[in-house]
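This document starts with one chain, in the form predicted alone, laid out as structure tokens.
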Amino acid sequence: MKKQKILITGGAGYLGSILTTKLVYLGYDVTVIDILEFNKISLSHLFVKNNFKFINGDVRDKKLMTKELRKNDIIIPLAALVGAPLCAKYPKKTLEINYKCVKFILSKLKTSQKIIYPNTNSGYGIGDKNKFCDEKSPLKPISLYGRTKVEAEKIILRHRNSIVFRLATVFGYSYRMRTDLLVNFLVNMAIRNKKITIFEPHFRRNYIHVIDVANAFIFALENFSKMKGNIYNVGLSNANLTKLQLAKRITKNIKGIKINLLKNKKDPDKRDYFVSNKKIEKLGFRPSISLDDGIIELKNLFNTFNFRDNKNNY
């Protein structure tokens, strides 16, 4: 059987470096296009593999993208500016990469080519207080980040061989580490400061480990025919928590940590929702790493290594 060829944009990033590694070791022919803006060596362990190809390039380079899109069976467009603060800082770049580049990719795809797209469940904006958001819930993105991802999702779904994931807030270690994601950030704060400081503690989120997100992509590749043309929330169903509940879970796993509540500070990212993941669970996908196990992983990581803070990392 011919090995499937996969093109991953942004494959050296936080999710991409985990997913790329898994796919290469599963035997797929994987090409990554990444500009390496933040971490230069997150995929260096794969250069020995003959089914891995790396291109140091920009997804806004239409000539490069056209050439590489022709060669691959499956496209996974991970390249994006991620998070409300970063996108607000670079609005033009956000529109170019998060939306226009995805639109260009779709314009070049053959109907036979497959695409798996990672949206964010931040598109739900502010959910109803007594109701979980599912895939049929209205999208009400608040930030530029959420709006560009939602608009990209719409055009992705016009392609018949497509799957869209709406991802929960991701946590855990990656070859290209991010310390700004909420769970990672709060655990790092707990280790460094012996306290956790939070504001607007009632804001709700769903969470999932980065390894389980990569596993969801692999699950989609293996079950593409029955999943195509659909949207799936991907998160830990037992990790729908307020920020205060998350802080308490961290203090349960890291002893001697105090929680400090700031009453007058506002969160620029106003999203607030609980999410249902039943649709993908009914197909047989289940995350394998609990929130508690992820917190312990991060505790051990931050006790061992001092990661450089980078507010613009993604």
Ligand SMILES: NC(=O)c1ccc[n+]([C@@H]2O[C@H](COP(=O)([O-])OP(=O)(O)OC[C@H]3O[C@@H](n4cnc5c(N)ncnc54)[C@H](O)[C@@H]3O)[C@@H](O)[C@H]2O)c1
Second form
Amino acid sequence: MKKQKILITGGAGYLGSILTTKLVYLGYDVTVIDILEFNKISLSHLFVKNNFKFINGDVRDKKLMTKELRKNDIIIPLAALVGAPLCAKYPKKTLEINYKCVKFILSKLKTSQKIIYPNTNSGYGIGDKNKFCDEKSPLKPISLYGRTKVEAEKIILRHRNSIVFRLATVFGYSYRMRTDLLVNFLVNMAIRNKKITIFEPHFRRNYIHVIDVANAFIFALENFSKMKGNIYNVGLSNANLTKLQLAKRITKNIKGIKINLLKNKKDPDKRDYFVSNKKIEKLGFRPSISLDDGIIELKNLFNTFNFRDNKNNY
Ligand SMILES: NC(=O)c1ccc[n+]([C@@H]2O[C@H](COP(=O)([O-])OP(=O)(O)OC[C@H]3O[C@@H](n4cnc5c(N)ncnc54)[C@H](O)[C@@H]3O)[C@@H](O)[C@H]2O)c1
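Shown: the form predicted alone; wanted: the form predicted together with this ligand:
The complete assembly is shown below, putting the previous chain first.
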């Protein structure tokens, strides 16, 4: 059978470097376009593989994108400015990369080409107190990041061969490491400071390991016709936890860590929701890495390496 050709934009990033590695080893023909804004060597281990091609390029380069889009069967657009603080700092660039580039990609796609898009479940904004958000819950993004992702999701779904994921907050080690994501951030803080400081401890979130995010993409590739035209939440169903519950899980796994609650500090990120992941689970997808295993992985990682404080900044 002919190998499928996949174009991944932003493939050198936190999610992308894990996903690209898995897809290359599964035998797909993978092309990555990335400007290498962060880690410059996150895909260097793949240069030995002849089914991998790296292009150091910008998704805003329409000529490059038109040429590469034509050559591929499947598009996974990951390139974005990611997270509310970064997007608030660079609003024009955010709109260009997170929304306009996705719109351009769709304008060039043939109906037969497939696209799998990662939205954030932060679009759920502030969920009802006693209800889990599912894929039918209204989207009320509260940041520019969330808004551009939700608008991009809408246009993605107009393409017949599309699948949208709404991802929980991702954790775990990646070749391009991010220490700004909540679980990674708090475990790093626990190791560095021997205490975890949190505010607005009641805010609820859902979590998923980065390897399971890559596995969800692979599941979508393998079950495309069954899944297309749909949105799926992707998270650990047994990890719908408040920030305080998360801090307690970390102290359960790392001894001697105190939790320090700041009463008066407000979180600029007002996200507060629990999420149901039943829709993708009903199709047979099961995450493989628990929150506890992820915390232990991160404990070992941060005990061994001192990652520069990485606020996802330019
Ligand atoms: N990490 C999460 O928790 C999470 C959750 C939900 C959705 N997502 C989505 O997944 C995608 C990847 O997120 P991530 O956590 O890997 O972020 P990341 O910042 O690690 O990766 C983004 C990548 O895009 C590249 N990039 C940025 N601008 C570019 C441009 N103009 N041209 C080419 N490349 C460019 C960067 O160099 C980087 O390698 C994003 O679309 C994000 O919205 C992430």
